[in-house]
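Form predicted alone, single chain, as structure tokens, below.
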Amino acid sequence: MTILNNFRRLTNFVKPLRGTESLFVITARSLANGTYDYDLAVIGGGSGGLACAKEAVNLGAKVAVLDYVTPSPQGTKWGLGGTCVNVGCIPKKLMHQAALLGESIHEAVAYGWEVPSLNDVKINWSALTESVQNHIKSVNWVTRVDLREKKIEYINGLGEFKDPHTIIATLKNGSKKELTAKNILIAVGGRPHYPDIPGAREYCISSDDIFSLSHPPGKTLVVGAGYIGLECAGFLNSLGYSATVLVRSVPLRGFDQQMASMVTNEMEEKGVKFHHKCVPLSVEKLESGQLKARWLNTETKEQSEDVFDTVLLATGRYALTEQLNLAAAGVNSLSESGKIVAEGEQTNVGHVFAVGDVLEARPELTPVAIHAGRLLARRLFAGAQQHMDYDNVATTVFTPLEYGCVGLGEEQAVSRHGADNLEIYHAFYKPTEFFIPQRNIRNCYLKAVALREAPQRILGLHFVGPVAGEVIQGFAAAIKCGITMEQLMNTVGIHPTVAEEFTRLNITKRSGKDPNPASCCS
């Protein structure tokens, strides 16, 4: 059932749902122990938040969430749900298929479709996020519906604790509500790290604008190239805008850097210009309303600058824990970054937990924090006794030629086991789809880290192609199953697809043989 047919569903409840204030009253009802107001609360209305908060529900539970958004320095705001459904991966892959489908119009001429004009073709930014916020509005909507239904209390307030089971919501009219909880849960995520120049929060955005933005961003000059901010720079480009990056340091760090010179080298051919061991130095508004960048080569020492029409940081996040008060509650298991280091998501106060991006050391992914919040409201409220595994997690990287993997890259398997105990299959490839309009081909590659010793179990599988998340989802599950490189050649793929190509490996970097595909069907 689509979002919208939810909504015709649930029309009922519009009417209560209007008098907002009742989801601010927090009633003082007992546990059978009588001692708390909560068998759980959770502070952070995001992902992994809700998806603990539901579980606990469903095990019978009587659980309160708040969640408060306090507005980035360019005023934007937004409802309940958490950074993916607002601010992150919803709107970001939404962007991601608009500037696919662009691309696609001009790609449909060679397989005979009969475009009007191609230079009548552009984006519409202003519908563009419209048709983008009126989503994201609906999933926030359903998502209040959902906690009405499941019987949560919900309070639109800004949390932090008075002592270790006490916790003090400050309410958006200033007001102050108190709860107290048998057990906490802390899942209040991060938001966009600003770096310490002029002009900074004053004139520029991060990914909690962009996707609102009220005018169409022109050129832009994306500082930093992480995953956002490449994922960003490729859609702008894609649709139209032209996009610059400053690097810091290297492209997706964290990532096999193979894998993302492949991806950085596909925007570079696509338009998208690079600077790279480049830090910004000050951005300044001038007269025109337009802004001048001054940048920093940190290793010729060469100053640059230039005129953009937007400016926007991706340089990293941070964890809300600054907020929280956590001395109140005895919580100070904090690392340098302010992240919380929670072993099987316990801090060092036994009934205080953690899930989601403000963990230190875990992947910052929404798939991740929704597991670990369900795992962990069984172990409170079922006594089950799994935990997260945090290990071969797959992900994906929305550049306009995507990226997927799972497992160790490259270089992290060498800094592991040693090169001489590893086996590296690799290959270049075509996909069908590239022919007609003769889309390159030259960074489509994918390649897989295995052990050396038979039966060659793999450590870790790269993808950098069309819908590369789809493709790499199956094989995650095969990487937790301890799959081999045995198993995988005796594989039977699918043709023609791209995900194929994995089941084709057969080529070592060792062996020095040439990884193009010399035909598609032999």
Contents of the next structure:
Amino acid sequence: MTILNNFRRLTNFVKPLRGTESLFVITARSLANGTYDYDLAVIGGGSGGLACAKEAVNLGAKVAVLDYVTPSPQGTKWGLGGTCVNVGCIPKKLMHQAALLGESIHEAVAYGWEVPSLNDVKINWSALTESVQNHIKSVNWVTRVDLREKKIEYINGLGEFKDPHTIIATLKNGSKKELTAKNILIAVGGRPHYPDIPGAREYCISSDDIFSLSHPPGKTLVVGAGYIGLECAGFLNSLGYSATVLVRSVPLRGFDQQMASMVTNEMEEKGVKFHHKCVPLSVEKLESGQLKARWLNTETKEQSEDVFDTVLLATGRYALTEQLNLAAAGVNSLSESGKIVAEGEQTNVGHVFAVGDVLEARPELTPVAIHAGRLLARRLFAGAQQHMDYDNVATTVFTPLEYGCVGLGEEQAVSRHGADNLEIYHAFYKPTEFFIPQRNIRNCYLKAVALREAPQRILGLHFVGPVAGEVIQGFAAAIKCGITMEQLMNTVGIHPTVAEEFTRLNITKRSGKDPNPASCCS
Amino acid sequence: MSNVICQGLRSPVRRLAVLSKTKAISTSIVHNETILVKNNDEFVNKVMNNEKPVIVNFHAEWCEPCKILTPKLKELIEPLTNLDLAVVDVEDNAELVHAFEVKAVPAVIAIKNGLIVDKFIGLVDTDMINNLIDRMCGKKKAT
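Can I get the form predicted in complex with its partner chain as well, since the one above is the form predicted alone?
Every component of the complex follows; first up is the chain already shown.
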């Protein structure tokens, strides 16, 4: 396609962006006479950045992607693809699967499988990490090949602003490369936060390091009870490494707390130790090479300590905005925590955008970043109008017994609508497959948060149980369609599944009736 | 790369190869040993300009099926005197990967006189490999 054709296509279809009428003129001009090196420069080659870049290129834009991984305090680094691919969703899910398979081997015996020397079944940590890392490397490679094929310029350098349209990339060997772009997308994501305590950076690891740890983690202390901390503690425990969790305030803060307690109850029953209302004080290395961790119970004011092989910090993540030199671009829409405030993914500077974990008050999830990135590319290069809908985004916590949810938690719904205007349906259930191996069913629970007034539109769905992510996904689409309790209760379930329990919901919290199941099949 | 002209019969390369066969001298031309391609020049010299057909195996260390296929290819091809095996590590040879449109590994491309005569992707069984070898050697196998 010639530059002239691109120009003609754009003049026919590009409509001015919100508040950036002048951008239309700049767009046409730069494509026609190449004022800038690129139509779009993306800082950050993760989920959001790559999705936007690829969509932009499909729409005829000239795109460059910068990606660089500053090594973790322990020295870990990784390839192209961002957090999700390298140190997030992908390795996490693989290790979660490894943990579940370990449990399955034991359950198999109850089903009649003759497993020789069951007591000798144990995890080979280096075999596990090798498989996981091999998969990650294959994804890194496919990503690079894909960028090459789509003719997206990939620069392995740390990007920062020189002026509103110029970025300087510092490569690994120290050399610098300058590029100009008409539009710039900030998709730098975040990294684990290290608490300011002695020994944190020297001796502790984070989620950046666990998935490629060169030695088995052994007895592990996990500091933090958000989903990262709980998921790690969960799979480590199931793999046979003793796990202890320090909870500063509450587990899974921001999530429905009743469901969060189901998740932690299950973990406790599986052997994970929880220390509630505790904050870490220090970590020191002993002569043996082990780590002594000290913590304070903020309620009882009591100090405790214990010796661990590994201390994994999961105390939140911070956005990588500081190293961008945003001042040089004139971008000042930052929140207190350093994240970027960008309504419609647009910062206070009209041609500078942001997507993904770097955004303030948006769900920090890969599919959110991908979807927002794609829609942004369409608005920039295809004159599209559709904006990202950040409401009712489904998510799942991959603890050994998973928790999937979409929509409002009970506390959120109460504060928004008032308890009198809500009807909460709930039930415990017993997955058929759990009976034979006598798996614990105490924490298999689900609930629907709905408006009280007929037809009782559903505001949130929550599910703790196996394959929770698979169960909830379809319901996310239903919530988008405005599903009501009447419709849900008139949906016929698939039997025998755990997902069908949603169609069997009929007991409300308000009624006070026993939500425990009587029998299945009736 | 695909524009490289193959060497003719009267090329010094071929004469040297004939000499080495009769006198069993080891020469600069890799002969029966697997060619480990490290860069484009090596590929042009030892694969495109090779008067023998070459089976080019695109390989990656992180790829499980590659760990099965590559040793198998070596086992079957190294004893042959009229067919060479070249292994291209995809991490070290990004341009070759792009030129041959390799999107997945393992990938095997058969090259004769500088032209691609066959290609397959993924792990294949020994029978398929032997078929390919037979076709490349014109059903002649050296003892």
